[in-house]
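What follows is a single chain, given as structure tokens, in the form predicted on its own.
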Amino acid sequence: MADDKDVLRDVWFGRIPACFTLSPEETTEREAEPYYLLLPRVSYLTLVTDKVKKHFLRVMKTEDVEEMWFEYEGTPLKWHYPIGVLFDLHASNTALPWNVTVHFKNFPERDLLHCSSNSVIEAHFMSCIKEADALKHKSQVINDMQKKDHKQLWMGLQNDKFDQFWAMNRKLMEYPTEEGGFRYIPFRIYQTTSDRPFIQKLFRPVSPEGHTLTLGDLLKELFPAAICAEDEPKRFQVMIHGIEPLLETPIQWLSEHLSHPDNFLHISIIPAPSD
């Protein structure tokens, strides 16, 4: 298990170097320098960009400032998706740092949810955890926790405290040995080439015959185009936390070790780069 703990730690401390620049559409009193930041993959944009906001507000008039939002190459970035998912989905094959544009007006109502405070992020995060536990344990684990335990999960994420978060989150990752895994795997499959936000379906980690099911089995059922024959050129990359796991990896192991703090396995499927 020592190696597995290292995986959890590596996932938690994954970072993306980003360069935030103010949109040329914004009115400023003097030139706005770009702002560089290491973004935690497992967090949310609106949770870790207070410094970005303060940096740009210095050069702006108060009356020109509305809600801050971000875009990458014309695509508004959904703050309620984890940062790592946004990067894998939109920018994984581009040079670093990730160039993110900052806006303070013309909020894209059709594309983004409003985020007026951290309590909005906390509510979204906790609702994801509750949904994941409904799939894994019929909500029994999360319902047995006290309010302060829920708060510990949130504070662990908000303050980037790995041990504080995992002291509580490990309870959400347990299951009876004889069952061989969770009731269902909480996962979401994202793709840039679809109008659907993501694919989500009931999927058990063990087949009715008792076989351990893999990432490949999940894709065969939900996105068969991602699996190519040996003699075919690769059409898609299947990314989790910026890596392409082997298709024979058990989905239960992935769920326990590569889920985001919201307890979902976020899988990005992007067109393979044509070299």
Contents of the next structure:
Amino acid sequence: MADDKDVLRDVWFGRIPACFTLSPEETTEREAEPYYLLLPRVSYLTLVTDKVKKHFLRVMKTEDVEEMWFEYEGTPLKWHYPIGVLFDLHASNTALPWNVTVHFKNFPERDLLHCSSNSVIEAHFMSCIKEADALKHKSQVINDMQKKDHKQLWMGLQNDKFDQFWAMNRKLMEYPTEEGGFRYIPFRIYQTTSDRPFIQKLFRPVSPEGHTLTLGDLLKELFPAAICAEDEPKRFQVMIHGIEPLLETPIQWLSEHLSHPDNFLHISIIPAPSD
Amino acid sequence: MPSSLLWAVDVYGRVYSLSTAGQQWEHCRDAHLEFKRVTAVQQCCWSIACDHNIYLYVHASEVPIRYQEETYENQRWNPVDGFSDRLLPSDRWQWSDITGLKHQPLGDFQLPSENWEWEADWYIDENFGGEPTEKGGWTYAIDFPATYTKDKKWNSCVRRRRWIRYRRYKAQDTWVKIPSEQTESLPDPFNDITCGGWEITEEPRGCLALWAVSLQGKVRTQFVPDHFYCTFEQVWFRCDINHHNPEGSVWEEVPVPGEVVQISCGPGDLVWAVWFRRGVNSHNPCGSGWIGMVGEMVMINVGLSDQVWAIGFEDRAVYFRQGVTASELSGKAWKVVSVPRDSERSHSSASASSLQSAGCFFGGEVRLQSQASMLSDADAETERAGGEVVPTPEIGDAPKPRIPKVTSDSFISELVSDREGQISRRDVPPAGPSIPEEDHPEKDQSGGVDPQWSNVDLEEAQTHLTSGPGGDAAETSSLSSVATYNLALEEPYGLDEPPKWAWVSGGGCLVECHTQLNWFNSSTSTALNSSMQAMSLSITPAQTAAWRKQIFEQLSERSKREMENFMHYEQAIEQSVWVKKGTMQWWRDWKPHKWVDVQFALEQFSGVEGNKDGILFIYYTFNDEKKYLHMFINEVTILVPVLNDSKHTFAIYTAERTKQRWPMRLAAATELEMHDWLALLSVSCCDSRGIQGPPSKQAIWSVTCKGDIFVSEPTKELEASPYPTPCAQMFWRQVGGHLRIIESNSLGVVWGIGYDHTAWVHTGGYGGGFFQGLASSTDNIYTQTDVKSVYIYENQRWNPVTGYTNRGLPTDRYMWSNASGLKECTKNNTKPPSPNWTWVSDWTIDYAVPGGTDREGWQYAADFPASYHGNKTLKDFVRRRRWARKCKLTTTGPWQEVPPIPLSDITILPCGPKSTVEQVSLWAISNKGDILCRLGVTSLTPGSSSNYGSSWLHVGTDQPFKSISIGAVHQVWAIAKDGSAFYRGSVSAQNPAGDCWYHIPSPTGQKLKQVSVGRTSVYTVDENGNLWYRHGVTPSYPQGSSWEHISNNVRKVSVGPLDQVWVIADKVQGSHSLSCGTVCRRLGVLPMEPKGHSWDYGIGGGWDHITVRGNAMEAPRIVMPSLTDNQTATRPLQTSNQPEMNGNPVGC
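With the form predicted on its own in hand, show me what the form predicted in complex with its partner chain looks like.
Shown next: the complete complex, the earlier chain at its head.
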């Protein structure tokens, strides 16, 4: 039987093949070849696209270059969402590789946050982890860690060091046995059909009666439309890391095994393909 | 951890037992009487009933209690009748015991009590000293008494044969009265009873000592400063209880100076002393300041592994002393055992269910439980108010006709005297009737404070208590008790009324410090620890749930979909070199060899195909010059922790170093550092070879002399012919745990046996031990313990003036030494084998030494070193005796215990590469030599849940066995303890236990030791290290015809499903040294040449066991044309159900 640890590995080493093409709006000295890259699902766009930037800068004049940003089929891609979430939300059920358009001009200030350096990503990542631990352990675990432990989490993500990251992240995933789970589950529900960035509420992994709560319970409370009756056609897909877990999957288990490195369980709800 | 039972008697005389795995007291309903006392050991429970008779309750076991009766039939030859039963007048009886002195015809044998039954009728034993005799079983001699041989000679004038019959103890799982005629002869009834002494070293293993105190005349109390003594004049000792004779035989009176009111003994002397100490601590009322800590206890009992049980004085609840460990015998705090009785469960379903869902029955945090503690508190208060009367309002409130009977005068008076809490405890030495002079030194302090025991921890413990049951009770109000009291009036079993206990016995209850009991759940253990979940013994349903399966499947689908066709894409994040450095000591490769300080560095980087690789660097200084040597991680074949009592050392082998028998030896500064490095290097080695996750079904397992477990993944080429992969190139990785023997098959069923004979089944996990975090699976790792003995020798030399003394000649060995005499080993300087082991007993003389000992354990010889014998002769100028001390290891690994029967050998059906077998045959030998067949082992899902099986089936034998092996078509071979071989007939998948044993003669003059059966090949090893191949084994004649010598210096053999032959060999030549305990593989083994022609040497020395029985991967075979025709003839052997009767069918 496969071990739960294998899930962690699969989640960490999930890769999305992407094809980066320069936007035709950009002025270039000569034609820009597309750039192909395997993107880690759990990382952030701006963290892993140095090579893309380098590639396109070679055909551009420095004065034409502003902050790099990405767009997929007209939608600016928010770098502060994990890559896997962006893909699941906007591009699942499409042909691979994922065609991402690269822009160096006309930064969409209304849609995107600026990302001047990796330290911005680090700050965002760490604040997510801290928020998650506040929900899980009243911040007790993250506050007990030292500065270098925080650094280890970040460096683990930045350098794609699964062992290094999990050696520390393990502690964030612990909970008292008798409580049967975290205090609250850190999760975010994303949808394409709404202007709300995401749904996030307090949700416990165990009901007051002591029952283990499931993904279905969570959706029932927060996104009832995602649960369809047996006779109805499926209207929505509930995606986590590109898969659709069964609704009876315990939410606590999901939180421990299918959370992103930022310790949040990112759930994408997309319209089911019509065919 | 197997479940074991805690026994207790409540104040109404009802006996209850509580399983360590259970959550409620089970009423022992078939006891029709009320009991006063119980005393339990693991296999049985003794009690005194109110009729003052002693009763015994033997737990049912899958291995029956059987006893062999024997008698000899003697005959003399005369010219007229030949051999006949007409003997000379001076001869022995026609039917006699072995000595000929006692007349015992078959008809005179009576069952000792109605609790025994005969297994079968008398039959002739045709086994003579390990060799089969002619039909009829006669052995011949010139005259009585003389040396008998199995061959009739010209001068054989007398002959005799042995008849045997087994009787079986049938009264299991029921209370049996010990025959009263034995107790009637006593002047008065028994008043207290205790059982123990199963580890008294002078007695054979399995022997129990039962002690009882009888009541003579009236109870007399006399006042002695600060203490009350109740006087009894006799202590009785029950003789001769062992596993063959659970009821014992006679009572012996033990003269005791002074008086005894209550006796208690533990497993051995040491534990007894500990008990004594506990008793003093907790009962001593004379103002030492400890009283507050313990509360007042009515009685106290020491169980297995020094765990302490008590009954509270005020609430009459059963308490468990928490935190008693070998290093901290005083424990930490008393915890009340608060689980419902079975009757309560059924009556009050509401409370039962809430308790269950709470999952814990104890502790300040669990409010659901407060009902029980409130009541106990209420009781306590009424008792306090009621003063001296102990059996309290309850008796009045709940009118039960039986009660007065139970609380007979002696019982009440005892409770009253208990109220004073001042009882003298006398040391009754457990060693036998010859005691008075051996009395314990502490005895005369009779409950007084021994200053040396007033340790500091106890004050601290007091604070622990307040957060424990005491604190809980104090918070609760006593008002609510009224309602439940009314209920108690109506309910026969006192619904919701907390049980009031009179007696508890933990002698059969094994609680280890690391086990979690669900009788109470400590509120202090709120440490954030999700891995605690993994400790729960059962496989959670979550692991088999559909949602889980779905996630696994979808994830691998996703990886395939998103990555498979895109692996040529560039990775977004480049892998960088990663270096870990440290300081270590290195055993210099050249002479003079010595430990030198070095810098040690591991550089890891990504290899060409994305797999990780690394290089090890050792930087040293030589002649003031800085130098280094390096080793590629992908060339490392094994990392072996090495036992060394002063350094934390390990060895690194490559294939080349394995051939040279010369590893790179390194020592880390601390154990932790060594384990960090080992775990890191191991992960790095596995990464470089692309090995991860649990061992495969085909894996080859081996165990070192130290008990460390290694596993290797075979490739197809490993058994290729004629050019197999050299076994020095095999890569071995360590798996957590500690075992002596491990066996597997190609369906992934893996079982092991520890040094303490505990059986373990592989859970399908990996890692454990020092493999923390990612090098280890999370779900399948459990705590594992093992116990072994460390031996040292006391040596003495004789001189004409003072006899044997510890003054040796200057040339002599150390007077305290190891077995070889070369190393000094005193009681004080001898340490456990490594820091992971802790002492769990004191030094005791070992009487079970090969060659025998005298009454004091001495063995004599003419000089050191020589062969020793157990009786002194005139020529003996030196003597020695062996001392043993037990030590215990606690570790973790992917192993789950298979209680309760201790085993000494095990074998699992080897299967072909693609075979599917529903029931996997698994045979074992118990450590007493019984042969067992495991039922219900399947390979439907890997891991312990189905490989665990359901129960043992006992297979009857006439003698104890020591080794067993089953072949691919259910050929079962076994080796008896006397060194003879047996073949089991008619074993098949349908008839897993077979029908009878065929005695196979051993190779001439050799006693066999071990057997292994592959697809068709049968190999054995004898006690002199010879390896034998069984010739002439055919489908119609599976017993074969003769033994052929293959090799010497072999310690163990493992024959696999491809008939591959692997051994552990001694005296293997390397370029640097001879090595003992080396893994070797037989080269040139082919279907037509099952014996092979030479050896290929692998890892070692220091290896003790290997199993290749999982490796059924056939190599792409280069077949020579001449052989192909014959191959079909030797392919899978079909045993017929009616084998020819060429062997001697023996036994049933």
